[in-house]
Amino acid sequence: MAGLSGLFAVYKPPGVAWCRVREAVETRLLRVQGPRFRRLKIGVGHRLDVKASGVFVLGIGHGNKLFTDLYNCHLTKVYTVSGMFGKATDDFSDTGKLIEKTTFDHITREKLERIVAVIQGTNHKALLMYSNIDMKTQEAYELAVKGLIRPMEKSPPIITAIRCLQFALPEFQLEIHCLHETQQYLRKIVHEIGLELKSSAVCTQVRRTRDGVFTLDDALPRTQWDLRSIQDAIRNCRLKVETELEKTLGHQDNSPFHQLDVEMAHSTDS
């Protein structure tokens, strides 16, 4: 069991439920390793809905206990969100039931970026409100410089940064940094941008490129959902998870990783 306790990321393709991804990883490990892994428990981090794709974090064994600590860090997630002007649907996606078609020739990149700036400004105020920080203090300044201003309790969805990556009518692509979001919330943002620009828009893709410390580079494609690759991924990601926990939650002698080492040692002995 050594080397199979911890956190790692896989790449979830679009059109597949997150639970199917977990089952596929579990099945492969059980099939390869046989009886000694029958009690293997794989947990999941921030979920992705069926239509969304990208970085999906899983935990194995005692590593599942780290999820709570990571949740308490309230780390930002990053998405690339693609949209198309000219139509509206009942679920804000391009595959939903068509509600209306609209013109979009009047939209320019400059107009889109103005709306994006308004969204960022509104959300920045919400971020400060839910972070309970007095912005006039030195502490607030230092946290801002480090990018550590974040709500330390549950809050509504908050966009911490948003920018236009591509614009070629009728299509556009945004990069969105956010907290406490759902993928459907991001599709609704695309819909609302369309309305603000006196048109309509549907979301054609939601792809998570970062979940806290885990990036696309860490996310194992389906061809690497095997024991060796997962062991390597757990080992490679451990340091940055540990560093983030200590930076955000403070250094603790009784750190989650120390507890993990102790528990893993006991499970190896028994």
The other form holds:
Amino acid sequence: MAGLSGLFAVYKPPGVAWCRVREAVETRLLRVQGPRFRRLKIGVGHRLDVKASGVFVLGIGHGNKLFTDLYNCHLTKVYTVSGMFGKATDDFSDTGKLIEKTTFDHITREKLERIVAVIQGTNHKALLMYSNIDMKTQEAYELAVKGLIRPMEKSPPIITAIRCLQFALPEFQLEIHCLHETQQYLRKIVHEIGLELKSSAVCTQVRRTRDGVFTLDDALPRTQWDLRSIQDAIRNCRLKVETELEKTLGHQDNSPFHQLDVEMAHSTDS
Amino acid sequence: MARWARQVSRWGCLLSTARAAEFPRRPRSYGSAARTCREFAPLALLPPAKDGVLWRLLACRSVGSCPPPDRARDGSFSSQESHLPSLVKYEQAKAETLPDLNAKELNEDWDDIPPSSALEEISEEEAVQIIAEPLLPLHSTTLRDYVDHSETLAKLVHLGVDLSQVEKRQKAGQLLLTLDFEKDIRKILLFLKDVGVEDNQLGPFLTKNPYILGEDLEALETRVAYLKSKKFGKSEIAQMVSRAPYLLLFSVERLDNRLGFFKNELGLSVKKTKDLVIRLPRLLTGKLETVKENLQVCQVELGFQRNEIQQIAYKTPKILTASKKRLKQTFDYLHNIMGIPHHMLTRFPQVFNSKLLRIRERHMFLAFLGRAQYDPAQPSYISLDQLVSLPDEVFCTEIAKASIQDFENFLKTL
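Okay, that's the form predicted alone, but what's the structure of the form predicted together with the partner chain?
Let's see the whole complex now, leading with the same chain.
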């Protein structure tokens, strides 16, 4: 267990603060070991606020060092955002203070998809701008073909893709691929979509279905937050993480997964 | 440097002689210290004392000019006194039977060896053999500085008291330092054992409530007698005292007031009140305002009738000390979203003790499967206590009639 290190994902339930999730995992792991280990170094990846749920990456031991590198890869995250037409609140979610109520019978799926396309277009311009790539070069064309154009440094939130999954008045569901976002930003997008459609909308659910290379299938539900499952999860995700890091940051001598190799070798021996 | 060390060690001896009150029965004089040091070389063969004090004895020079600090020697005696009463008596006998010789030796010592000045040259061997202990600080924020030198603290640590917790409390550290183990603490410990606190519980008990060591023994006995007069059994009193360490600090009037309060507020019979207090003795030692507020919340905001509150409080007394916010949130979900009426909640008050997240996940899973049926009159009824108390696997297979894989997949869609 002392050799346990690496990255894994859990599913954070809604209504719980992210630090509580981290503490719960730490407690469950320490319970197995007993009082010998007082604390485990468990680091977190991209955080989720209290109302949001979804894939939440945690790192143990030396895996924490990979977080900086993963952050520098600037990988996109995918969210499923559910909204509801008809009212507007102060914090853009359905539990906030009500500000106004509106009608929404005039909204159709085509109108929604039109607005969504406009949002994607404007965000695409911002994407190209922050990527710092000269658009007229051959290199830019090749990257664009592969879909690898991304801002590789700090930028405001950018939506790389957005589409409508479900539409059943007054509720609707969107899938949003984004970078450098916060969950509150996504709720604001829902609110603005409502305004654009000459009505109002609140966000009822923000759920992260992918964070970089970690998908919903990799995320461990609460019933599986134990040593065995976490070890398996770390092992399964290791290859994906390494491939992604290699692809984006290039092969370096002091690259982090050389160290991780050593760690995993030790832990499989122990 | 060596000079200074020797001077300090001398000052150390003088200081400890000044603190004679703490360690009775030890010979005090300068000369006899050297003498008994020589006589007690055989002590070195016995099991070593805590700080390796005996190694210091070995190192001490038998020539009388620089005896080891009194404190170190006394320390070894105190920790071994229980094992070697005979040797201590021997030492005392020696000291008593040769008082005149001691006096002569005193004079001889003072005459033979002129007081050395700090700037005197000494050889390397002498320098190495000087042991200069740092002086005890007069003020300190932690008990750690005093633990090595106070046998009270040492014995408490042996019992299992966590001094790092104790020193965080107000004035508890000060109290412990002023008490003497033999005179005060031992009586209270025997009293606690008499009441029925287990030996291995004494340490945690004293960690939580060190103030009891400063209490008057008669007062404590009066309080236990009062509890016995109210027909609490001996094992029940032992249980209550172990689980609520502050209980015996309360005076008889206060205990009486509190028992009366619970009897009146909840409207329970004497027997039921006693049963309640035995199951959750924290009620007697906790704040009464919180209990009053919780009762208000139950009545006004949650809308329970008085007899319903009585039943709930009797079945799950923890509700009286629970957090109001959590209580309101749980009730809101149970009543407004799950649609459970008041009388069902009165029948199963244990739902208030369980985590809201658990209730929410399980209810949403059942609703998704179309099995969220909490009305006993309808078929395929699911009782609330089964909803919260069963472990996950049993819940899935028995109640929801689905596999745990389905439950996990559902959890990931929330």
